[in-house]
Amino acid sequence: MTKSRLLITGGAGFLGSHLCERFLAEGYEVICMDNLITGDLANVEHLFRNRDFHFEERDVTEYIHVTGQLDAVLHFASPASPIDYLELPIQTLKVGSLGTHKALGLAHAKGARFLLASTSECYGDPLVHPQSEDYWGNVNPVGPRGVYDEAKRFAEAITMAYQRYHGLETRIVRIFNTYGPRMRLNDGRVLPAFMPQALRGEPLTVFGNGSQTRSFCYVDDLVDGIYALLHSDEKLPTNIGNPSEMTILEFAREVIDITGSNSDICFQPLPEDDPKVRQPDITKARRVLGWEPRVLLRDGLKMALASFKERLQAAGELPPDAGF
């Protein structure tokens, strides 16, 4: 029996590489793509020994050609945060456009699906809260933040364009804040930036009062939903996220408890247009996919932590012998 064979762009990344290793224990043959500018290959080396692995170091805005079958295509190339298209705007720009056309075309030739990662920043600055997967988003197309929303929310059209002018099965998940082991360290996302300051006991950088909100998912389920969304017959944009609201205030005081910290919080002032609040409607991923979130913050922090510590460890930022 033929083993069913996915190609996942952006491979070597946070979430990809979380992929990689579910789809290999499911009995998937697995091609990790990733030109490596926010990816890391420490993310994947420990898939190299397994022979359904396969790496491929490529840019997937230039042309993208596979040999053999291939059954699904997962699109996730992409900077991710603020940190990353910030400082790479017009990077960002071209993977949701021109790497978005090239990973669809060749799902088209090989029969594939094809499921792309979009995500919450299709929302903007939400005016509707929480997010339900029918409300257009609050967008700033020439503000610093549109490099990346709008990247996504073209490549949610020319996703959707696929699928009604060619007939390609298709699937949209819209990622909602996640957090997990393999997080870069200080790429300006909410928890990699507050867990590196608490070990190290320097203060936690809030933005704004901290008033605004975020729900925050733990990459074991979010991979559970991106599974389930894949398999199901789903066509249009589906929210996958914890719908566990809190401010980022309340988070960061988390944090710190989390890790048995005495850092106090420094606040600066917020970036522009970012978002109020955040929040995933997650009705339709229960309804069709019968997928809901399980793990808890409080949980999902302490296995977080564990490889926070482990990498700052690594990088002579704390001493082997560092509590917490």
Contents of the next structure:
Amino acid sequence: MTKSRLLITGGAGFLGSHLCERFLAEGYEVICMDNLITGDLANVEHLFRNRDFHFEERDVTEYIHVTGQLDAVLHFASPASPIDYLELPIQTLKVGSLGTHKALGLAHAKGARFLLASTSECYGDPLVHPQSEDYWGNVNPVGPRGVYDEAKRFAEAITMAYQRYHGLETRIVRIFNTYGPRMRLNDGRVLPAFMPQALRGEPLTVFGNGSQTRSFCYVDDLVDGIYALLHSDEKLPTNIGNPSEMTILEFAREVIDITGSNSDICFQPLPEDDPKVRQPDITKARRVLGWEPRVLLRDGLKMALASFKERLQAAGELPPDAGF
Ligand code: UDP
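Switch from the form predicted alone to the form predicted together with ligand UDP and give that structure.
All chains and molecules follow, beginning with the one already shown.
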């Protein structure tokens, strides 16, 4: 029997690289495509010795060609942190719109199942809490986050159009805040900001008064949810995230505690349109996929800590015996 073959766009990114690993472990042949703007070959370097892993440096907003059979296309290519989409607004819009169109066209040509990485940003600064899939959101189209939010909302719409018009098998995951090993240092997200700050003994930069909330999901839990969704019959968007909600100030204190740091906390201005609350309602994922997150924040943070320490030490930014 031939192996199932799957394409992961954005496969060298944080989430993409964990997905490549998981699907290889499940016996798939994996084609990882990335233009390396925000992805990093270091994330997938260890996979190159696996004969079922292939890497192609490619911009998915251009025509994409893949030879041979394809059973699934997972479209994960996109800048995904607020700093990235401030710096790469046009690329963010292009990969969410043109890139999704190309990836859908490829899936259609190959008769492959298509899974779109969408986002809790579709809910914007939500007026409904927690957010369930039937909430349409409160998005500012012309604010700094609009380039990401609207691109992903367009991506959901065109995915549904391919499903309804072409009969393509599609799945849409709305991903909430996720953390774990291999998050990019300095990508501006909260954990890659806080953990190096704590390890260096610098103050943790809490934006606003830190009362805004987020709900953090460990990457292995997220990957389990995506794996289950791809193999399910659920055709409408599905939230995958951890409903355990906390304020950013509480999160900063947790990071200080886990790292054993003496860092203080300093307060900086809240970025424009920063959502005040965010928590996934995962009733549907529990019911339809039998999925829920398992990893406790403290355990997940310890695993992320090891990855941050290793990279900061390799960059000479921390002494090898930092003692944390
Ligand atoms: N945040 C913070 N300090 C930082 C980076 C982020 O207080 O150095 C806050 C940010 O304002 C937001 C939350 O942490 O309220 C999560 O930010 P992130 O960029 O990780 O993702 P978001 O959920 O906003 O897309």
